[in-house]
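Only one chain comes next, encoded as structure tokens, the form predicted on its own.
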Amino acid sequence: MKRILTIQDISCLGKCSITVALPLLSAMGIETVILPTAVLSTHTMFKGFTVKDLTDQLSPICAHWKQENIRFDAIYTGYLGSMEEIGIVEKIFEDLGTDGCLKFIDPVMADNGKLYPAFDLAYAKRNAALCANGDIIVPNLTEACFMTDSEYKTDYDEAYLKEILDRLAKLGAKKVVLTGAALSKGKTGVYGLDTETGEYFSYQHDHIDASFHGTGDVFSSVSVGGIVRGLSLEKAFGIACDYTAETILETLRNPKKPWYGVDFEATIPELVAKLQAALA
């Protein structure tokens, strides 16, 4: 069984970050180890949430793992709250990966043309340096623009997306993938570039006019899970796109319509079935 380490925060209630990654990756048949960067009572869309920073615990935990000769087949990073944590992650890449360890980076820091309130341009540039270490990076368009000093557009064409991908490639990652990329009206999905072959690839599905916290974490977790299980990039990202969309639709069917996250628990059987069919 493959072993993956995911490094991000724990929002105790809110269906995002580790509370999404751990169950989904486990359901996909991967031993999942967590390294929490912080513990929050809820995610940050709630008012009055509590937060306990765990940065000072990251290095001691990893030193213990190194002493025990624990290594990982893949390392998957999500929300990192500070430049110090990014530096620790770079050391983890060096110390705890197996030969051929997959480094999958989701540089969570911005959306809809704006950085999250806790971050600034210096943080965006530090994330760009982190992405140089990645085998696969999956920024959304906003994050990609901040990391590459590109103009953010909501009305764009395929040539614009290719230009952004080419700029991302210069950061140093092997495979760069834009999430939430629309190649035609009414569609959305991913658009990527394999820098080693020079080939572009995409997967599109119908756009759903709804927004829920944590869907990016669902997408990234399923993507890296599929790749670790041996699927091609195209198959892994296709399953991740479809599963995320189906989970949003399932949530919209819920009469209570939980505003703080998606009902991914209800669709895990569909995910397992999709994965098994793809691996058959």
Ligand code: PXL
Given for the second form:
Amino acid sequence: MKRILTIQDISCLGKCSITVALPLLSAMGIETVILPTAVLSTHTMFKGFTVKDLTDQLSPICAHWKQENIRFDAIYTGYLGSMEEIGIVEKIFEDLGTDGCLKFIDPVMADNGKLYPAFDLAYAKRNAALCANGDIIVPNLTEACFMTDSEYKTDYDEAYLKEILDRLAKLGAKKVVLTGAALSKGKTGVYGLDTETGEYFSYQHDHIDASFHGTGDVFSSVSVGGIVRGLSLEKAFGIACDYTAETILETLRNPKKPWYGVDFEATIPELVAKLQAALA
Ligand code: PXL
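Okay, that one was the form predicted on its own. Can I see the form predicted together with the ligand too?
So here's everything in the complex, that chain up top.
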């Protein structure tokens, strides 16, 4: 069985980060090892959330795994709490990200043109440096703009996205993938660049006019899960886009939908079916 290490926070309530990655990757048949960067009562879109920072635990936990000779097929990073933690994650990449381990970085820090409440421009720049370590990075358009000093636009054309991908490539990651990238009106999806071959790739689906917290984490978890299960990038990102869109539609159908996250639990059977069909 493949094994992924995911490094991000535990938001106890809120359907994001580890509480999304762990069930989805497990459902995809992957052993999922968690390294929580902090424990929050909820994600940071709630007012009055509590935070217990776990920075001092990260290195001792990893040292123990190293002593036990644990190997990972991928390390997937999401929401990290501080610049200090980003530095520790870089050391974890060096220590545990060896022997062909895929480094998959989602530089979670912003959306819809704005940084999340806990972050500032210096943190965005530190994430840009972290991305140099990535085999694959998956910023959304907002995060990409903060990391590359680009103007954030909601109305744009393909040339604008290409320019951002080219700037992201300069951060040093091998494959750079923009999420929430629309190549035509009414569509959205991913637009990526393989910096080693110079090839661009995309997957587009119908845009749904609704926005929920945690959808980026759903998308990233399924993407890295598909890649680790052996799917091509195009297949893995395609399944991740379709599954995220289906999950949003499912959530919209729920009259009692929580405001703070999507009903990904209800669509796990579809995810498993999609993965099995792609692997057959
Ligand atoms: O889904 C991204 C995310 C993860 N973790 C925490 C967050 C957010 C988004 O707001 O606040 C703590």
